[in-house]
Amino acid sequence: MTAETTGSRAPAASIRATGLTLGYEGRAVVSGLDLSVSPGEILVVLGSSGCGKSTLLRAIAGLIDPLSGTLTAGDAVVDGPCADRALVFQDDALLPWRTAQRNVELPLQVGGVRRAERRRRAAEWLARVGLSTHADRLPGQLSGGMRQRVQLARALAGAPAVICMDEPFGALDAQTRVAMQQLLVEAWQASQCTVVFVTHDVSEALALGDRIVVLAKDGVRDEVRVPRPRELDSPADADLQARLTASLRAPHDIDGLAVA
């Protein structure tokens, strides 16, 4: 993708949390998470409710700040939001009164770019992830895929360096559910941006990832690395799904070197 097709995009950033402690009114959620997320990856936090996942992707997006413990995105220690941090939500967040188009245009028109610009670039990914035709609709109006899709868009039209995934797929049938992660697959390619994706699915952890961590309340339990091409429903692949549910159900720390 040329610099002509994009605009102006920031290259894609690392994010590293160091003796990271997070939680809300003084009350710890994880505790003493060292963690690091290479440009450019996609890396799939996994862990059970309770165990931070939300709350990191938060404070990786600047929403909330650390009760201890460094976090950096690239060489800035992250102390609020930035346009540079997108995030995505499993609630698609759309605004009904605006249309798809207007949606995707939200975030350059509050960066200040010029009107024909955004325009341009709006279409550019609405084009991208298949929704041309839908462009003048309103949100409720469209299909909860529709709505992912131009949510995915609306991210990926500000050029971040860093896009933040709650579980934006979980409230998604399983046909239009995979779809959406090719989909997410090929605009990562696109975009070249690192995404922390988080989901409680194993089966989507493998199909995304590139590294995958289970998060627990004391930091990283376990982590794989996946290559790509994926080699789904591989003896390989049943291995790593195998080990990760099992860790995901471990009651305490499990040791674990990643795997490549």
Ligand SMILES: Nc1ncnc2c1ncn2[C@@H]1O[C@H](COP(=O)(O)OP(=O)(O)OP(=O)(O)O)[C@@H](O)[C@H]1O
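In this text, all values refer to a predicted model and were calculated from it rather than measured experimentally. Numbering follows the first chain given and starts at 1. Compared with the form predicted in complex with the ligand:
Hinge assignment between the two forms, with options V37, A159, L126, L215: the rigid parts meet at A159.
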The other form holds:
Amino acid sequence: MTAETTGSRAPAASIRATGLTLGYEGRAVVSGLDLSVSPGEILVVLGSSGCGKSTLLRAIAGLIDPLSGTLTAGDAVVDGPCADRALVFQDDALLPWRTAQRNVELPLQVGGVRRAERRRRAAEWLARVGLSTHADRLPGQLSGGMRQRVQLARALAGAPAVICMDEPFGALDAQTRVAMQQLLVEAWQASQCTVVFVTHDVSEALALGDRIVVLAKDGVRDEVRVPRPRELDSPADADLQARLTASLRAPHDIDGLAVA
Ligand SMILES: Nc1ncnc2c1ncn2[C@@H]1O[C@H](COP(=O)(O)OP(=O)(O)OP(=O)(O)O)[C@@H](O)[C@H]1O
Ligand SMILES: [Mg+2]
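Return the form predicted in complex with the ligand of this protein as a structure block, the form predicted alone having already been given.
Next comes the full complex, and the chain you just saw is listed first.
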């Protein structure tokens, strides 16, 4: 993949949360979070259901304001959505009245790319996610997994500095999931954009992350670095797998359910 095929890019940006408290209607979901992501890093966020992973991504994307603390992207305080920070949602968020092709064109259109060029680039991204033959379908005519693939193509086509991904591959079958993980790593290597990736899956975290954090309501509970190239299925990988699984299982509340 070349710069020409991926389009012009914003430089990767750092993300920094300091004493960050996030929540809804004044009620905190995540409190006092200190976390930084380096430019060009893939940070994977693991955590139990309801601990605030999607909330954190929404805050980084500028869709919700912090209750307190600060959140910066690059040199700027995050104070609203911005085309440089893309979000791939947990539930698909395609525009239902636009075809797959026109959904992928959207960030290019917003970025002022001319029609013929944005058609070409969108078609390329759809081909990469294996959906060339479905370009003219509306989202309602696609399977859930296909819609997630269109979302991925749309996010990558916009060549953002930061891409936040909320369990983007959860709905995919195992084989497509691995293919999409490879595509993401390939696109990331070509662009070196900053990626914040949320998943429940420890294996997926270890396949993708430069660093993996386990999020809890009061901040980061555990953190590991994973060197590249990956040594999947090695003893070191098994140790990390066991450690992260134990961190995820530490006593906590799952969205109101007390779990010992
Ligand atoms: N729009 C909202 N208004 C009020 N509360 C919300 C809203 N969205 C999420 N919450 C609450 O915030 C908490 C964290 O939700 P969030 O979606 O961030 O969790 P999560 O870690 O992404 O969970 P999951 O793994 O199940 O996706 C939950 O208690 C949830 O009920
Ligand atoms: Mg979520």
